[in-house]
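Just one chain is shown here, as C-alpha cells, and it is the form predicted on its own.
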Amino acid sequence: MTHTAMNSLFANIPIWPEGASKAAFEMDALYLFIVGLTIFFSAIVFGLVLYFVGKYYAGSKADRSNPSFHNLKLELVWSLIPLALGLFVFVWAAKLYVEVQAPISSENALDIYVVGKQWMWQMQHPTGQRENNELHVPVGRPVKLTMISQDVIHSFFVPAFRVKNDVVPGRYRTLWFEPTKVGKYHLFCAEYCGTKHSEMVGWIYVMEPEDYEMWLKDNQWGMGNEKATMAEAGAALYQQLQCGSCHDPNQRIGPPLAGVYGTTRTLSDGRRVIADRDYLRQAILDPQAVTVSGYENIMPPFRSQLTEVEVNQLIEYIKTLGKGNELPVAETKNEEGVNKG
C-alpha cells in the first residue's frame, strides 16, 4: 500500500464523531482534558518505577541504608493535588450534565415526542408531522425530546450530538440539544433490547430554519383528507373514546380537564401529586391508580386499547384546555368535604 494510499484509508477513520451540537465542543474539551490527566500521572508513576528498577535492581551499589518510611511534605502533594484536579473534572462534568439536562435558554424550543419500540424510532412533531427513524430540526434552535418506550428499554444516542438518554417503558424521559451545523447524523440505539437491536438506527436532519419551514410544509398530513397537529388528533381521539361523557365541565361524572396540566391533584388516598405527563398517562391507562378525591373509581383502563402515539396526542389535547396553578373549583370543594360523584 502506497503513503497515498494510507493516508487516505485513516483520513476517514476520525478519531471521534463529528461535533454538530452546542455541548459537543466542551465535551469534548472534556474528554481530553481527563485524557490528558490520565496520561501525565500514568507517565509519572511508571517514569519512577523505571527508574528505582535501574537504581535499585538486585546486585546494584546504591545506597540503601536509613531508607526513609514517612514524608508529610510528599504525602500531602500526592493527595491534595490529585484531589483538587479530581474535584475541578466533577464540578465541570456536572454543570455540562445540568445544561444538557436543562438548557437555561428554552423558550424557542421545539419540542418533538419519541417513542421507541422493537425496533424503530418513531417521532412526532407537535404540528402533527410523524417519522420513523428519521428527525428533521432546524439547525441553531434547543431540540427537547420527549421520549418514552412501547416494551423494552431502548437509548437514544447521537454521537455527533453527544448525546445518550435511556428511554424506558412507562416513564417519559427528556433531551436535551442545540444543533450547531447543518448535516445528516447518525441516530443508534445503544441499549440491547431484543435480535433486531443492531437495525434500530436512523438518521437526525439539520436544517437551515427556511427549509426546515418548506420541510413542516411539505410533510403535513392528519385524520383524512385533513391536517392535523397533535392536539388537533388527540381532540379527535377525545372524540372517540367519548372522554367528555365523564370529562366535561357539565357532566360532574369525573374531574375536569379543563385547567388540569400543571395543577396539584389530590388523591382518593390522600396524595397530592402534580398533573404533569407521567401522571396523566398513568391517568388514562391506570386510571385506579391515580382516582381523583371525591370521584368514584368508574372510568375503565385504557392500556390494551391505546398505543404510546395517541397517548401523546390525547395529553397535547388535555394540554390546550388550558393552564393554571390553583386547583379547579370542583377539587377544591372535594377537599373541603363536598361529594361530587
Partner chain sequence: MSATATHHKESVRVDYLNVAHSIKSWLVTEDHKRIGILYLVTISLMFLVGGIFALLIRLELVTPAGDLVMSDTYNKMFTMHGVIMIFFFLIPSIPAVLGNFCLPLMIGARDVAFPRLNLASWYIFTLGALFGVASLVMGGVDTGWTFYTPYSSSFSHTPVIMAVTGAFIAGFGSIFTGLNFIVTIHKMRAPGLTWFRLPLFVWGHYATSLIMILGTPVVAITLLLVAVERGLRIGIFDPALGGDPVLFQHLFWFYSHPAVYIMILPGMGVVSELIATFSRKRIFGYEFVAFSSLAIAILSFVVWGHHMFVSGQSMYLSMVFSVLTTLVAIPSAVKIFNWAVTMHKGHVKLDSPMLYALAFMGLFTIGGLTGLFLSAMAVDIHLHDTYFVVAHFHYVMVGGAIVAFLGGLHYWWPKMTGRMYPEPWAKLSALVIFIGFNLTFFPQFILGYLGMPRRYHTYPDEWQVLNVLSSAGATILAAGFTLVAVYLIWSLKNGAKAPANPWDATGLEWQTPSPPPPTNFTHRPVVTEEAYNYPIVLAKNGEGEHQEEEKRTHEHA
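To complete the pair, please output the form predicted together with the partner chain; the form predicted on its own was given just before.
No partners, no molecules, just the chain.
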C-alpha cells in the first residue's frame, strides 16, 4: 500500500519536459552530459570531504606525518581536467547554438509574424490568418518566426521545443523550430514585462499537415474579420494612408518602392544601408532618420499611427512590389482563391 502511495506521489512530480522539436533531442543529450559532469564532480568533492573528515577527525589515529602543503602537479591536474571538460562542453554547446540560433535557410520554412505586447501574443500567417496567444503549425516543417515587440521586451519561449528568443521593441528578431510531434505545447513569455507577465502565455498547436490546411481554410477570416493575405492587408493600408500619392511610380515625390526590398540604399547623410525589414520599418515609422539621397525630407513619421502588426503587413506588401506580381490594390479584397498561398 505504501508502495503504491509512493508511486502515485512520484507520478505527480514531473522531472522531464516533453521534447517535440528537432533541437530538443540534442539539447537534452548535452543537458544530460552536463548533469553527468555535475554528479561526477560533486561526488568527488563530497567524497573527499566526508573521507577526510572521517579519517582525520581530531583525535583519530590516522598517520599525519609529513603533510604536504602544495603540489604543483596535482594542482595543475585539477585545473586542467575541468578546463578541458569545460571547453568540450563549450564547443558542443556553441555548435548546437549556431544550429538553433542561425537564421534558417530552408525554402520550405513557414513564415509567421509575431508581435508581443503587454500582455498578449499576436501571430499572423502570411496568408492572413491571425491568432492571439495561439499558434497553429504543421508537423515536420520548419517554422520561422519574425518577431517584434510593440512596447517592452518580451521573450518567446516554448519549453517543448527548447527554443527561446527575446522579443525586443524597435528591431526584428527571428526564431525557428521544426516541430516533430503533433500536440499542444506551452508558450510562455520569459522576459518579465509587467503586471500580467505570467498571463502572457498561450499554446502552440502542432498539427498533421492536412489538418493544418483544413485549419487555414476554416480560419480564413481570422481575427481581422477581413479575408486578406498579409500583403493584401498591406495594400489596403497603403491606399488608406495614401502612401501612393508620393510613392507611386509616376509621382516622383518619394522614392518608388517597386523592387526596393533587399536593395542597397544611399541615404542623404551618405550612409549605405540594405533595405531589409528593419530599414523599411524605420523608413515608415521614423523616415526623417533615414531619408534617401536625392529626396526631400518631407515624409511625416507614422510612429503613432501604425501598430507593429500593420507595419508587418505594409512590409509584406512592399516585398511583393516590382516582382511582376503586384496586387491590384482596389480589387484584391473580393478575389477568390488568393488566400491559398
